[in-house]
Every structure is written in structure tokens, then in C-alpha cells.
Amino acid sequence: MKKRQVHASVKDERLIEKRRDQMIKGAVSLFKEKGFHRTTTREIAKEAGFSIGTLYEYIRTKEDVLYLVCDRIYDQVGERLQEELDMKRGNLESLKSAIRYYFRVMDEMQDEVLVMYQEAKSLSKDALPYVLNKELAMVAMFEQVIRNCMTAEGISMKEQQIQLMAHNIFVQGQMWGFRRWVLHRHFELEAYIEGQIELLVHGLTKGENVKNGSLSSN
């Protein structure tokens, strides 16, 4: 799907990028604290460090701000995953390494993840499918890493099982952010990551022992 165009009366692309970056950071903080619907554009402008008049030079509506927030978050996560995931390597250790990396990115972006889960439902009908397709593209990256792992390790899985596991990885990483109110009481980040990997790999190998990235039967 095509990227939605957000109107700006300013023509300087670098200035647009700078101002929208400020706007996004301010909006994430406010949406986390107050929610999208209770936050005003005037508050977003103040949090971003400029006037309400300046704000409307870069957007038309508050919904534009929410779209920019969600779009930017998915772009940042997708770009970092694309750089890290090595699609050519396919062993089990590569998969575990990819999961660790993704979970750590989710830790760094906890506030953004929380805002997306709370507020993405408020996106307009034309914006929501575009944003959600970005998420599916990232899930597809994990699907490919899992397929490569299956080939390298000689494991047989149905396509639906691969898809389900990829979605599980994606959601378990995000859960560290939107369930942090309880998870952070019981887990340090690394303990959470290794615990989730153990559960995911156990399902992947159907209970077979996993040692040093290789498989052996019980």
C-alpha cells in the first residue's frame, strides 16, 4: 500500500523532518500519559517546543500526528531489524540471536510500543491498513529466518506453524512494553529474553534438547 501523504505548507524537506521529529517525540510522551483523545494539538505543540501556528504548518489534524507517530515507530523497528537479521544464515543460534536483538529493541522503545497498542485503533480507515502492513512485513522477516533454521536443522514445520511462531516472537517482544507494569516486577530484561527464547525454541523443536545451537533427541 502507498504511504499516506501528510500535508505540510513548508517546502523544506529537512525542516519538515526536524519539526515532525520534535512533534512525534512530544506526542509519544503525551499520548502515553493522557491518551490520544485527551491530548490537544496545543499541548503537542508546547511539548514539541513550538507554537500551535507552527504545528499546523506541518500537519492538518491531530490524527495526522498519530499517523506520523505509528509510521515512524514501525519504520525505526523495521530498519533496525532489516540491518540485523541475516537472511542467509539459518541455524538455530541465528534465530535465537535475532530474537534477542528484537527484544532489546523493544526494550529501548517501550514507550512507543505502549502508545501504539493503546492508540493505533484511533487511526483513520485509510491509515490503519498501511501501518498494519508494515508490522506484517516485519513478521515476514522472522518467518524467513525460521524457514532457514528449519532447513539448516532438519526440522519439519507446516507453513501455518512457521507463521504462528513468527507472530509469537513479534508479540512476545512487544509484550515487554505493554505488560511492563507487571513483568518488570519479576524479570530483568535478559531473564525475560532467555525465558521467552526457551519457551519458543521448545515449541519449535517439539521438546528436543537444544544445546549450543544444535538439536539432540531426549
Given for the second form:
There are 4 protein chains.
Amino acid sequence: MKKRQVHASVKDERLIEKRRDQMIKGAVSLFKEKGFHRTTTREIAKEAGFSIGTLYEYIRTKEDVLYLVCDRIYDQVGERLQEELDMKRGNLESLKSAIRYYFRVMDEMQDEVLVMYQEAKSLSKDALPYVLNKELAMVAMFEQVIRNCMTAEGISMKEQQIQLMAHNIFVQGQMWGFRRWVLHRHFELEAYIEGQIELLVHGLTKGENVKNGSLSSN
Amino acid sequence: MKKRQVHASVKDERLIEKRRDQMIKGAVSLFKEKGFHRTTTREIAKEAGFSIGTLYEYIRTKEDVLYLVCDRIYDQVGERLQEELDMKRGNLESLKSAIRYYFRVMDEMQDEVLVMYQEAKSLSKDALPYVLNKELAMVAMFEQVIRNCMTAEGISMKEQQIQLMAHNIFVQGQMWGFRRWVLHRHFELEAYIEGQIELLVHGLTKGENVKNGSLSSN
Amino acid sequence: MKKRQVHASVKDERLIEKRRDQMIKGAVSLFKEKGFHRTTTREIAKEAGFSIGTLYEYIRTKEDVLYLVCDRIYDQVGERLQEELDMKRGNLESLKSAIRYYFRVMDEMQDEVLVMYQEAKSLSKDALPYVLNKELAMVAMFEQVIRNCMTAEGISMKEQQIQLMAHNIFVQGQMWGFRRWVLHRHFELEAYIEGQIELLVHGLTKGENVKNGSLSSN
Amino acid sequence: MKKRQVHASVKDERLIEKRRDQMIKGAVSLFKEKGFHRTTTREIAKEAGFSIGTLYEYIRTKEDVLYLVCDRIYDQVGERLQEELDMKRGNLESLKSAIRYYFRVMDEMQDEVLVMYQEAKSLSKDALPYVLNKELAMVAMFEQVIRNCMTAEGISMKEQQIQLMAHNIFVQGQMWGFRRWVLHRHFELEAYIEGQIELLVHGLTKGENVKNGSLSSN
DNA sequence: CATGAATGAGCCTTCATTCAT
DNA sequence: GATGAATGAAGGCTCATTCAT
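Output the form predicted together with the DNA next; the form predicted alone has already been displayed.
In what comes next, the whole complex appears, and the chain from above leads the way.
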């Protein structure tokens, strides 16, 4: 899926890049504080350091700002994750370490993620797919890591279960941000990470000490 | 925590109940479609079947509608969950069946949950705690079920892990709603439920067929 | 000029009288506090001790309440003044004592007078004349007292000057109320009264101690 | 007391001055006709010659318009009065001529004064003091003129009486505006002026033709 | 007669967007 | 390219008035 283009009146590409950087930086900070809808374009322009007129030289509508913000955040997270994954082989340790890395990124980019998470739904039917697509790509990365891990460790798992686990990992990373109001009260980041990894790997059945030898479902 | 009261000019309690029902029903459907901010009070009134003047006989501000909606949804989910849990003993089967029940409720109330999930953040600093508190109560229910299950099955688990698992279950239920755009593409409800239960119970390590006998972390 | 009739749906004249009493009393207190425009009909009804529906059984529009209030106040002031004047002969002492009496009434009815003074202009073009007429009648009373006094004291004064003086007295009485924010800071009521009487009677030229024997104007 | 600042979004001070001039002019004319409360902000904008949006670039609330109007009127009256007084020595003639001047200004600015007089009470508790303060300053000017006059003419008068007389002059000037509905029926401006001066200077006791040689009070 | 729920016109204010300079 | 004044559609909310019970 091609990148959705946001129209700018200005021609100088270098300038566009620069101005949009300022814009996104300011917008994230404002959206974090008051949300997309409660933030005005004037505020965005001011926070970015230029006039409202100039703002509109680089976007067409307010929603463009939101799109640009979401796009940027996904790109950053995605890139960092990709780099990390490129360096790994594909065993269980790799998976764990990918998860650790991802969770830590999510911790660092907490504000951005929270913003994106809460405001993405305000994107128009037109822009949303582009953003969701990036999300899908990230989930797919985890699927691949899990798949590699399965192979390496000789574990077999249905494709659906792999997908599901990838989704869970992905959401649990975001969770650390969007449920911080409660999680940060009870967990340090590292404890959260190791706790989730533990559950992911073993589930309820830590070890063999199960009563009657079987935990079969249904 | 006492219930936050939303002021109504009208005295008749029965009428208040009735009108607020209409209002909430209409609001949920509108919020689902266009979000809280893009929905006007006039639209809410119209959808509810009365005039804008009447709407404001039963609330004070637009935000009250959102609070009422969130409050109602949590109450409904919470009540249904509580009823279900009251009927169960406390073994693993109970836990699974509670999860199944919860996920099915979340499926039924998909729209409501999605709305609440995306819009709750628009609640004022004043109203938010009341809503979050209800969420906490629901998470606590799951904690208790898990704890009972552990005892019954003779499994031991750290308190923190229990909390974490409860959070995961809770969020995975919501996930079915707020990530429907992708999950429903790949899963039937029942498949999703059984898949999640499977991961929850066994994690990655389905059975004993692990390569070198150990999957210990770190 | 006939009394302007305010329509009431209710027939029982005694009841009308009673309800309007309650209404006026409540309204004065509210108008005093927040002015006519900032007072709602609901508040008036509540303060009067009955429902909004009942209020509208005794008036047709909100403005009727204002008219009723103004009418009532003028009647009360007018009646008391008339009584007092009836008892007096017509010399200078009578004039002074009428002024004293009037100023004291204005002090007692300060709130009412203030209300009427500030809100009368909100009366419709229809109702205003009736109220202004009562004011004129009161000014005329003073004119008569002054005229009597002139005759009795053997002073001659042009008719226009008499009118002017009557207006001045009338306005100075109201002044005690509507400029209370400053006057009450510097004057006790009695000092104000005697001060004004002194100026009224002697003007600038207290006694004979004028420099060069003449203070003729122009 | 510092000037209360009314916030404007627009930066250009020259433009602010110009737009506010238009605004005030339009507002006075509307307030005169229908009062502050019955005038809508849209009407003010239209009368001023720009859009509602533009109006709000130069004020924050409707009440700001009222404040601006009152402020402007007091400034104009105050300035003109000050200029006049600066040119005078301080004898009786000066006083008379100051009064004449003041009354004529009040005649010219009749509409403005009427508006201010009737609507000032609608100012918030916050803004009112600034306006009342200007009024006090004007009264103080008259006090000074009277005091000078007393000295020059060798008349002695208690300080309180001077204050009172200053208030009377001030209110009588306004009276010409706010009681025009009756005064203009019976007086030409010049007749009103000379009549009031006459009463002010001599009071009731024009000359010596008093019956029994004494008009002592009490 | 009394009540109070219902109505909707209309008000104040905001803010995304444009465009002349 | 940059600026910021101007615009007006649209939104939240109020409140005088009506009318069925």
C-alpha cells in the first residue's frame, strides 16, 4: 500500500520535511495533553513555532495533522522493531528478546502511543486504512518471529494460534501505555515485561505440579 | 466509591430512568458511528426521540451523556459477569467458563464496549475515576476467579502474575471489540475464545514436546 | 390614565391578589440580586412558592411581572407620600418635612427603588407610560408642596423653577438609593437629608458673608 | 486604578483601536434602542460592519463590549471636562461656566450617557469598579471647582456640603439625559442649565423678600 | 386551579479555513 | 513563503411559554 500523500502548497521538499517535523512534535505534545478534538489548529501552529497561515501551507485539513502524527509514530516504532528483529536468529530467546525490546520501545514512546491509540479512530475512512496497515505489518513481524521460534524449538502450533499470540503481544505492549493508570501502580516496567513473558510462555501451567495429571480443556 | 450523580431537572424518577434509557441507546449508536466529539447534542436528542430542550432536562452537559453511557455499559457487563461468577465453584473449568461467558458478553455488547473504550478518555478529570473504578472491580473479579482456580487445582502463582493474567483476560475481551477490524477477519468468536483460553492455560508450551526439556526464561 | 390590566386565567380575584403578592415579593428580591434579565421565570415561581405553571396562570409574559413590580412600588411610595402631604399645611417647614419623609421612605424602600430604577426601562413601549405616569404624579405632588410653600413664605419663583426643583428633590431621593455605593460611604441618612435640604434652601450662598455684596449670575 | 484590559486576539494596535471604535459606535446605537440584554452579539457585529467572528477577535465576551462602551464614554466626558476646567481660574463664574460646559457635553452625548447609565449595572462585579472609579474622578473634579470657588468668593462651606453639591451637579447633568422623556418636554437645554444654576446658587431664597426675616431650618 | 414535563427558537461563542498583503 | 485578520457555519446550552394530566 502506497503512502498516502498529504498535499502541501510549498514546493521545497526539504522545507516540507522540516516544517512537518515541527508540526508533528508540537501536535503530539498537544494531543497527549488534550486530545485531537480539543486541540485547535492555532495551538498546533503556535506549538510548532509558526503562524496559522504557514500551517496551512503544509497541510490541507486539521485531520492531515493527525494522519501525519500517526504515520510518524508507526514508522518510528516499526523501524526500531525491524532493526532489532533483523539482528536475531529465530529461537525462543530471540522471541523473548524481541518482546523485551518492543515493550521497552512502547515504554519510551508511551505518550506517542497513547495519542495514536486514542485518536487514530478520528482519522477519516480515507486515511485509516493506511495507518491500520502499518499496524498489521508490525503484527506480522511478531508472527514471523513466533513462527521462527516454533521451528527452532520444535514446537508446533496452529497458524491461527500464532496470529493470536502475535496480536496479544502487540496489544500487551500498547497496554503498558494505555492502561498505565493502573499497571504502573502495581508494576515496574521490567517486572511487567518478565511477567508477561512468563505468562506467554507457560500460561497457567507453570511446571508439572498439576493435580490430576491433566489440564486438558473442555 | 459512591455513584456520581448526574443532575436532572425533572423530578419523576421513573421518567428519568426511561428518558435516560432512550438517551443512552441513541447516544451509543451515534457515538459508535461518529464518535463523541462529532456527535451533536441535537443529534442525541433526536435519536433519543425528544427535543433538545428535553434532553437538557435530564442532563447538564454533553459530557453527562458520555458518563451515563460509560456508567451504564460497565454496570451491565459487571452485573452479568457477577451473576455468572456467583454460580461457579472455583476450579479451572470455572475459570474457562467465566472467560467464555465474558468474551461472549463482550461480543454481544461490542458496539457499546467499542464506544466506551474509545471515548472514555473524553470524560472530565472529575468523572473518569468513577468509571475506571468499575473497570478495576471487574478486573478484581477475574483475579478472584483465578485465585480460586489456583487453589482448587493446586497450582501456585505469584500474586502479581494473577493480577497480570486478570488484566490480560479483561483486555483480550475488549480486544475482540476494538480490534474487530482485523480479528473478525481471521476468527469466529468461538475460535477466538478457545484460542485465547488455550494460550492462557498453556502458553507457548503445548505439552511436553519441547526440544531440550527446558523452556525456562532468562 | 387607567390602570393597565394584566391578564390572569384564574377568575378568583382574591386569589389573584394573593398570588401576585407572593410573586412580586419574590421578584423584587430576585431582581434586586440579579436584575430582571438574569432572573428566570422559574426562579420567580420558586421564590413565590408555586410552580412555573401556576405562575403563568396569573400573568401572560415575564414582562408582566416587571410591570406588576414597578406598579406596586410606585403605588406604595406614592400612597405613603400622599398621606404625609395631606397632613401638612403649606409652609417651608412642611416642605422640609415632606422632603425628610420622602427621603426616609426612599431609604426604607431602597431595594425596591433600585430595582425599579434600573429595570423600568425594560418595560415594553406599551407598559412604560403607565409607570412613568405614576412618577409624574409624584413629581407633581412636590411641585404642589413647593408652590404652597412659596405662597406661604411670600417667595416668588417661576413655574419652571418650581418644576425643576420638584424634579431635583425627586431624583435626589432616588439618588440615595442608586448611588448608595458612594453616598453611604460618606453620609448617614440624616446627614444626607439635612445636607440636601440646606442646599435646596440656600444654595451656595449661605447667609450674607459674600465678598462684594453681589453674587448675581452672568 | 489601572485600566482593565480587554483581550484581543489581533495584534495590530492601530487596528484594534479602529475596530473597537466601530464596535462601540454600533453598540451604543443598539443599546440605546433595545438595551444591552436585548441586543445580540450578531447585531453588534453587523452594526459595526464586520462578521461575528471578527467581533470576537477583539473581545472575549459580550460583556466586554459593554465595558468598552462605558469606559469610552467616561473617558470622553472626563477628558472634555478636564480640558475645560484647566482653562479656568476658580471663582463663581468658573463654576457656572464649568457646569454649563458639562451640561452641554451631557446633552451632546445624551445617547451614550443614557446607555451607560442604564446598562452599567450589567457589568460584572469584576469590571464595575473600574467604571465607578471614573465616575468618582469626575465628581472629584467638581468638588475641586467648588472648593476653588468658595475660596475665591470668600464663602465657607462644610466639606460634606461640597461633596454633596458635586454629586448633585453630576447627577443633574445625567438627569438631562435619563429623564429626557419629561424634561425635554418642559425645558430647552439652555433654560434647563440656567434654571439649575440658579437653584444651585441661590436655592429657594432668591433675594431678600423673605417674610419674617428668617428661613432657618429645623 | 395546580403541576411540571416538553418544546424549540435563539443566544453566545469557537474554530477550521481562506486570502490579501 | 509567511503572516494573521477575516469569515461564518455550527455547536452547546438556556429559558419563556404551553398544555396534558
